[in-house]
Each structure stands twice: as C-alpha cells, then as structure tokens.
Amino acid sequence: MQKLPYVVVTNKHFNEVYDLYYTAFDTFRKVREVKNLDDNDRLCATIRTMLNAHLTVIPKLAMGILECNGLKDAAELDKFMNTILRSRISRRVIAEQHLALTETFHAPWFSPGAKLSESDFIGEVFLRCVAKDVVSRCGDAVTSIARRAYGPDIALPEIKIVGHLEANFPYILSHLEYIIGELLRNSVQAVVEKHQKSKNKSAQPPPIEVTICESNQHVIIRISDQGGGIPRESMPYLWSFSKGPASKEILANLGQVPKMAATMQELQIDDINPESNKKIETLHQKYGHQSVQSLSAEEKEREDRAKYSSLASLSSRPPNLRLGMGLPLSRVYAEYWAGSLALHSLEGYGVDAFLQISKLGNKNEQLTTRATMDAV
C-alpha cells in the first residue's frame, strides 16, 4: 500500500485501511509469547477483536478503488486489490483456524488422539464438503433472498442439480458457499428480471441447471441459466473492481454496507438470530443422515461455532443491493485455493459459469509470495 501514488494512498478509505493494519501490527507485536493456555486465551481474545474490526476492510477498499478511477490505471488498481485480498484471506484463514482449534480443544467432547468421523471439521476445514448439499443450501438461501427482494409471489426458477451428486472434497465451507451463493444469486436475478419483461409472465421461468463433475484432482461445478446473458458493454468490467460507467451507482451502494465478511451468511442476517430455532433446520441440512436427537455434543458444538463464529456474518446487506464485486471476489477465493472461475455469456440467451475446485491437499494453493505481501 505504501508503494501506491501519494494521491491514491491518501484517499480516506485507503488511509483508514492502512490505519487498521498498522493498529493490528502494533497490537500483535505487544502480545507476549504464548506459554500456557491462559496466554492463548488472551491471544484469542485479541484475534477476535481484530477480526471484527477488519470487517470494514473490503467495502473501504472497494470504495477507495472506485474513487481513485482516473488517478491510476484500472489494471494496476485491480492488481493491487487482488493482492491485498489474497493477503487478507491468508491472515483471516490463519486467525480463524487458530480460534476454531482452540475452541475444539476447550470443548467438553474433545479427546486428544480420537479418530475423526467423515462429517467432522478440522478447525474451519470441512473434511467432507458434498457438492450437491452445498449447492442445495445455497439455492435455498438465494431463493429466500429473491423472495425478500421481489416479493413472496414472484415466480422463481427451479434449481436443478445433475451429474456426480456424491462428489465430495475437503474445503473451507464459508468460502465455497460464498462463491456458489454469488453465482446462483446472479443467475436467479437475471432469470427473474428477464421473465418479468416477457409477455407470458404467468409461465414458469426457465430452470437453472447445476452440473457437478468430479475427477481425481478436481470438482467442476457448472451453473447454466437462461437469464439473457451479460450486456456487451459490461463485459470489460466483469472481473474488475473498477466498474467504469457504473462506478457512481456501485459507490453509492457500497456506502450502505459498512461491514462485509464476504460470506454467504451475511445475506441472511434475518435468519442468524440466537433467539430463533434455525439451528435445528441447519443441523438437518448438514447432517441429514442422522436425527437431530442423535447428534453428539461434539457436532452440536461445531454447529454453534460454524453459525456464530466471525466467519458467520456480523454485518447486514440488503438482498437486492448490487455491489459489483461478487464475481471478482469469488474468483479471488477460487484461485487462492488453486481453483478457477470462468464465465461464458451468450448475449440474449444466458450465462454458463464454471467453477473448478482443486481438492485440497492434491495441489499447492496459490499463496501470495512473501515479497508481494510485504509490498502491500
């Protein structure tokens, strides 16, 4: 960040992000060496505070990029944004993993050396992400979001899932749900809005087809819709954080989102309520092969953590608010874990989105180099 031109780095949003990271560095350098569990608990308290404080980083960076259009080449700003987001993911994954492992250690069900079941987490890593289940959960969430945005009587497209329905792999669940949630939300919005303009509004809108394909090294998820495709004038800005003609509108929308965890859960803020009984539904979804009554204390503890940890949202976002960063941020997530995200648009017909997921442990993740991170 210090290598950016002076006129860019003095932007108030970039300046606030710089201050956040400087404060975090200054705070952590004063943390004494961890020698016992009490020291670790104090470290965890500091980590939680920093994670919550840094929920403002993504919207501030995005607003800074948009406000600095014209002051620096858009490609250079996108390169900076991608680098700092990868660095942010690295730090948050390490922090979240440490918190999760600490909570596991303190849990009453924890037994050192015990064999993990296939449905278990290791920290934040879900050992058996079943692609079909993840797509189904994201589809249900996106459907709920669409009904809040367009009204309860709106005709929504069916989400069909075909292919290798048993495909599974280890992954960080919140990252995968964010990517698939954004892709499905884009498809549902496009299909609904095209259908509303059609002459036969009473007919059922065309379905969204999700195809899952598994190989030894990868799982590929294709999401196909008939939402009319992406306008040609929008294509140059599709993967860019600098949105060209739409910058002013996106900037105004970002002003309504002071915090952003970049998880699918933040789109469901009404459902994340400690007083609600949504936990039972989530347990059925995640552990459908068991009854809720048969869940062990271990599984219930892990479900609580997945739902209320900082990976679950501490922020809110209106369901119909478009921020223009879902696709580029999703690609950063995908590429960070040695995957890829690509779109093929047929203007006037629809879009095919291809998400390639590398099975973790089979390939080196695309980690940012130390020198590049220091340059940020």
Second form
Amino acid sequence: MQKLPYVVVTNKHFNEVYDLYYTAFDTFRKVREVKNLDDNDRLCATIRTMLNAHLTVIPKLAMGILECNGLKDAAELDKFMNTILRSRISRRVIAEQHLALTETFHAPWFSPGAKLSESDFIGEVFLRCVAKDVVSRCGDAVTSIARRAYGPDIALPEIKIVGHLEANFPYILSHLEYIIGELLRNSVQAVVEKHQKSKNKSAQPPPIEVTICESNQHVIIRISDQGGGIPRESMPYLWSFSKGPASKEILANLGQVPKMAATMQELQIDDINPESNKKIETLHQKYGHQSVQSLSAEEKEREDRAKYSSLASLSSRPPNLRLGMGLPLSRVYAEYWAGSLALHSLEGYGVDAFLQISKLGNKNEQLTTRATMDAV
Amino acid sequence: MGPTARLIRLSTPSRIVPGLVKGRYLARRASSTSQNPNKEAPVAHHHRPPSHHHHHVTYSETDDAVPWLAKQPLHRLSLADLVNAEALLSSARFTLSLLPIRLAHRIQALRNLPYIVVSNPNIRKIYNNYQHSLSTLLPWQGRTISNLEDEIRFTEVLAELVQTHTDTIPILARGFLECRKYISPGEVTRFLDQHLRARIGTRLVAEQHIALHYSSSPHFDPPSSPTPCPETPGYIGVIDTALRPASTVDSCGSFVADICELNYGVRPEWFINGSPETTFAFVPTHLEYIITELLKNAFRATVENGQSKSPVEITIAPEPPSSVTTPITLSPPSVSLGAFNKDHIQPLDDNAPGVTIRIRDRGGGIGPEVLPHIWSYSFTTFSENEDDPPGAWSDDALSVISAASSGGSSIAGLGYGLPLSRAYAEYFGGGIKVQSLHGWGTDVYLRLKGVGRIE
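For comparison with the form predicted alone, please write out the form predicted in complex with the partner chain.
Then the entire complex follows, led off by the chain already shown.
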C-alpha cells in the first residue's frame, strides 16, 4: 500500500486500512517464537484479535476505491485491489486454519492420532463439499433473505439443480458459500425485479437452473437465470471495483456495512447461523457421526468462527443493499484456488454464470504465482 | 504492352537471381496480359522507393500502383455507406473508390509473407488473382461513372471479381497446409484472421453493388444476379432489414440434420426458445454461414456423445433498445489486426438493436487440451507429422477441404468454422464466446449487432 500515490492513501478509508495493517505488522513482529502450547494459545489470541479488527477491511477498501475514482486509473486500482485481496485471503486462510486446528486440538472430544475422516473437516477445509448440497443450502438462504426483504406475496423463482449431482471436492466452505450465495442472490433479484415489471405477476417466475458438471480435473457449476440480462451500461464495470456512474449509490450502501460487521461481534448472527447450524447438523448426521454431544461442541466452535468471518456478515445483508463487489470479490476467491468465474449475458433474456472449481486442489495451482502473491 | 519480361518486386529483400526468375515469370505473365483498350497511364507512377534497382527491369502498372494505393488510408466503412447508397451510380462510384485500395492492401499483406510461402502454387494463384483483379479495376480509376452504360460494364467487372475469388479460402488453406514447414501456425492464424476479415468487407461492398444493380429499376432482373438478391421489399442489396434468425436456424438446422442422418444415421433435434419472432437487419448469407457452422459443431458433438435424444437448445434474445445516450465503447475485436485495425465496419450507431443467440448442447463439452486451439485455423494438428511426405497426410486434409468447399456432405471440422464465424460476427461489432462444460456440454453465445434504423 505504501507504493500507492500519496493522495490515494490519504483517503480516509484507505488510511484506516493502512493503519490496521501497520498495527498488525507491528504486533506480530513482537510475538515470541512459539515453543509450547501456552505460546500457541497466546498467538491464537493475538490472531483472533487481529482477524476481528480486520473484518471491515473489505468494505473499507471498496469505499476507498470508489472515492478515489478520478485519482488513479481504474485498471490500476483494480489490479491493486485484486492483489491485496488475494494476499488477504492467503493470510486469513493461514490464520483461520491455524486457529481451527488449534481449537480442534484442544477440543474435549478430540484425541491426537484419531482418524480425521469422520469429521470431514480439516480445520476450515471441508473435504467433501457436495456441490448439490452447497447450492441448495445457499439457495435456501438466499430465498429466505429475499422472502424477508420482498414480503410474503411476491413470487420467488424456484432453484432447480440438475447434472452430476454427486460431484464433490475439497474446498473452504465459507468461500464456496460466499461465491454461490452472491451468484444466486444476483439471479434471484434479477428474476424477481423483471417479473414484477412483466404483465402476469401472479404466475410463477421462470426458474433458475443450476447445472453441475464433473470432469477429471474440474467441477463446473452453471447458474442460468432468465432475469433480463445485464444492461449494456453496466457491462464495462462488471468486474471492476470502480463503478463509474453508479459509484455514489454504491458508496452510500457500503457505508452501512462496517456497522453491520462491528455489531456482529457483539450479538449472535441470528440470520445465518441457525440455518447453517441445522444444515451442518444434518450434514454430519448424513456422514454418520457418532454422537450428538460431540457435534454440539464442534458445531459451536464453527459457529464462533463464523462470527469472525467477514464473509458471513456480507452474506447476510439484505438483497437490495447492492455493494458492487459481489462479482469481482467472488472472482478473486474463485481464482485463488485455481478456478475461474465467468459470466455471459443475453441482454434482454438472462445471464449464465460459470464457476469452475479445480478438483485437484493444490496440484493445479502454479507454485510460482502463489509465491509472488503471498509475497505482497 | 507486350509480354516482355517483368520482374515482380517483392517488398521483402531477397537475393533473386534475375535470369532464373525472369524465365519463370515470363511464361506466367504472357498469359495474363490485360487486353483493356481503355487503359490510361497509372496515376503517380513517379512515386518509386529509392532503393529499387533500375537497370534492366521495368514495372507492370499494377506494381506501380500498389505501393501508392496501399499508402492511402482505408476508408472506414460504415453501414450508412452501404444502405443509404440509393442511387445506383453513386453506389458504383463509391464502390470504385474503395475497392482498389482494399485490394492493394491485401496484395501488400501477401507480399509480406515469406518468399517461399508465396512461391507455393496455391498461394501464388491467390496472389495472382488479386493482382489481376486490381489490374482490371485500375483503368477505371481516373474516370467517374456517370452513365448507365459505364455502370453496366463496371458491374460486370465486379461480378468477375467476385467470381474469381470465390474459392480463395480452400485454396489458401491448401497452400498453407503445404507450407506448414516454413511458417508457424501463429503467423498463419494472424495472417488469415486479418486477410479473411478484410475479405469479408471487400466482398460485401462488391456484392452489395451487384445486388443493388439487379434490383434497381433500370436493370430489374434479380434472377440474373450472380449473387443472391431476393426481390422482397425488406432487402437493401444483400441486407435483409427484417431477417428472422429463427427461420435461419430452422433451415440451417434441417440442412445439418440431413448431413447427420447421412453420416451417423441419427437426426438430432433442436428447439428454439426466448423470442423466436425477433427480426433484425443483417446480411442473411453471413448469418447462415455462422449458424450452419455452430450447429454443425453442436449436432456432431451431441451425436458422438450418444445424446441424440437431447435436443439442442437455441435461445434468441433481442437486445432491448438502450436508453442511454452516452456512447458506449465496444470491446475491440478479439484479434489484433495490426496496422489495419480500422478495417472492420463501424456499426450504424450504438443504438442498433442487435440479437444474442445462445446455442446450448449436451455434447460433452470441449476438453481442456483442445480448448486453447479452437480459434486457430487448423494447421497445428498436422504439424506433428513433419516426416510424412506432404502427399500422404495431407490427402486426408485436402479431401476434407475440397469436400467442404464444394458443399459436399462432409461434416468433419475443417478447423475454419469457428474462427471464420467469429470474423463474420465481429465484422459488424458483435462476437462469439464459447463456454465449455467438459463432461456435459457446450454453450455458445453469438452476439450480433444489427444494421440499425434506416431512414
């Protein structure tokens, strides 16, 4: 960040982010080398505090970008944003993974050397994300949020899932849920709004079709809606964090998010946790866990961790709070794990989104690129 | 001018043994002397690059004209030029002003290919075709076409031009195939992309005038037109202002399905959703070519994947008229056209209502090994067999090429379908995107910009 032009970094939001990182660096470099479990606990406490403090980094950066619209070339701002987000992902993943592993280690039901295959989680990584389940879970979450936002009498589109329904792959569940949640949210909103403008409002709007396709190296999820497509004016800004003419409105929306993230620390996230709790419970039951007792302990830890996830606060926002970051941020997450996110719009008809996930995990990632990313 | 020896000067410096070359070209030149009594001295032939040797060589008038003409800027074709040219004479004059320059640019591009490539008889043939066409047009250059008699003769020249160059693509393909050892696939793709795109425009301009000629009142005789020009009132020359893509899909679909039935014994099905009643203004022959190629791919994949029961889904989505008045920059064409990148036609205006057509099949998708190559002209697959004598391997390729060019019933991919379709789509400001779901199927998004509102 120090290399950005002075005027950009003096922007209030960028400045706050810069201070956060500076403090973090300062704190971490003073931590002693970890030699025993107590040291580890102290380290984890520090990490946890840092993660909390940095929850609001994403919206702040986004606001900074929008406010700096004229100051620096949009393409360069995007490049900066993409780089910083990628390195942020890697830092947070490492941090959160360590916290998760530590907590699992300390958990009463865990003994070192026990088979991990039963829990299907290694820290944050869910070994068997079944695409169909993730999609239907996200679909339900998005639908219920939409239902709450639009009221009980608006017809919502059905989400149909076809294709290779048994496809599964290892992934970090929160990332996957964020990406699919964003895509489904966009689709649902587009379909509802188009349907409201059409003549027969009472009829069922056209369904959103999700196709899951599995091949040797990839799993591809195609989300196809009939929501009227992306208007031509928005096309140039689709993947960019700078939004051109719509900047003002989005800036106002973004202003509401940090408050959300801050308050989430104190109160329970009612919106998403009960559902994800229930679903995780059913998931665990499906994979044959031994007792409900051990579940609640582990489950509670996930719940605690979910509070610290900045993605959770973003996912539970009301649908009309358009932040303009869903697509570029999702793409950063998708590409981080050697995947890709592409969008094709049939203007006037609908949009097809293609999320490609690499099944081979770290074997597909180019080690050199990761090294440069992490070096930032 | 008699058939004296002439040396055709190539712009790449090369050690030419004058005697040898003279002898070889003597025979060719003798046969192609133009017999045009109306020849005038070429304009500005004093313009000669200083590095030429003067001693025992003279220049044909075409050679003179090419460097000078090629220095002229290309007129940026706009569709307004095509459709508003009502008066036949002004259309003739306009066409005449464009064509020599366009031909010269093509000749220049060919001249920049490696010597050994242009020595290949097939490439040479195309090169000569262009030279010949330019030589038939040059005599017209100083004159204005001001009466119908002139216009008739000019149209005949145009018709001959269109006819001569009909088979350019298969012949070039054959030539490049034979030369695969001497030129890299990347260079071939670059040259072909540029050349074929320019060719689209040149033929369009020529065919447009011919069609206008035959449908205009003094010569109303559409059946005699060598190029298609239906008499329906919606047509302006080769442009149909009320083209219904769903009809094109159905007719191309049944044509391709017939071929499938012939080759595989199965007849794939398709259905059209979206807004099938959509119409827009476009060149029907272009749309037919693109749709045929895309459906060929979709149908073949569907049948070969054992999914012939799954119909191909075609969605037609008309673009809603844009309410924004600020001009939107269109994304540049997918290939860099280098110095000639102003060659594609500017759309009439950004509000020209277009159409997006999505073709979705269950053909199993395109594998990751093949995906990077779908846009190149299919020479890469043959270059592995360098040890084979050109005769053996290329017989297969050539038979495919010649079957395709004669409209034969081969359905096997020549490798030209996708890149050429994309060239046609992009020529008017549209494009093609391909999205593969390997293991399931493929989605192809064809975006076409319309000709726009015509006053």
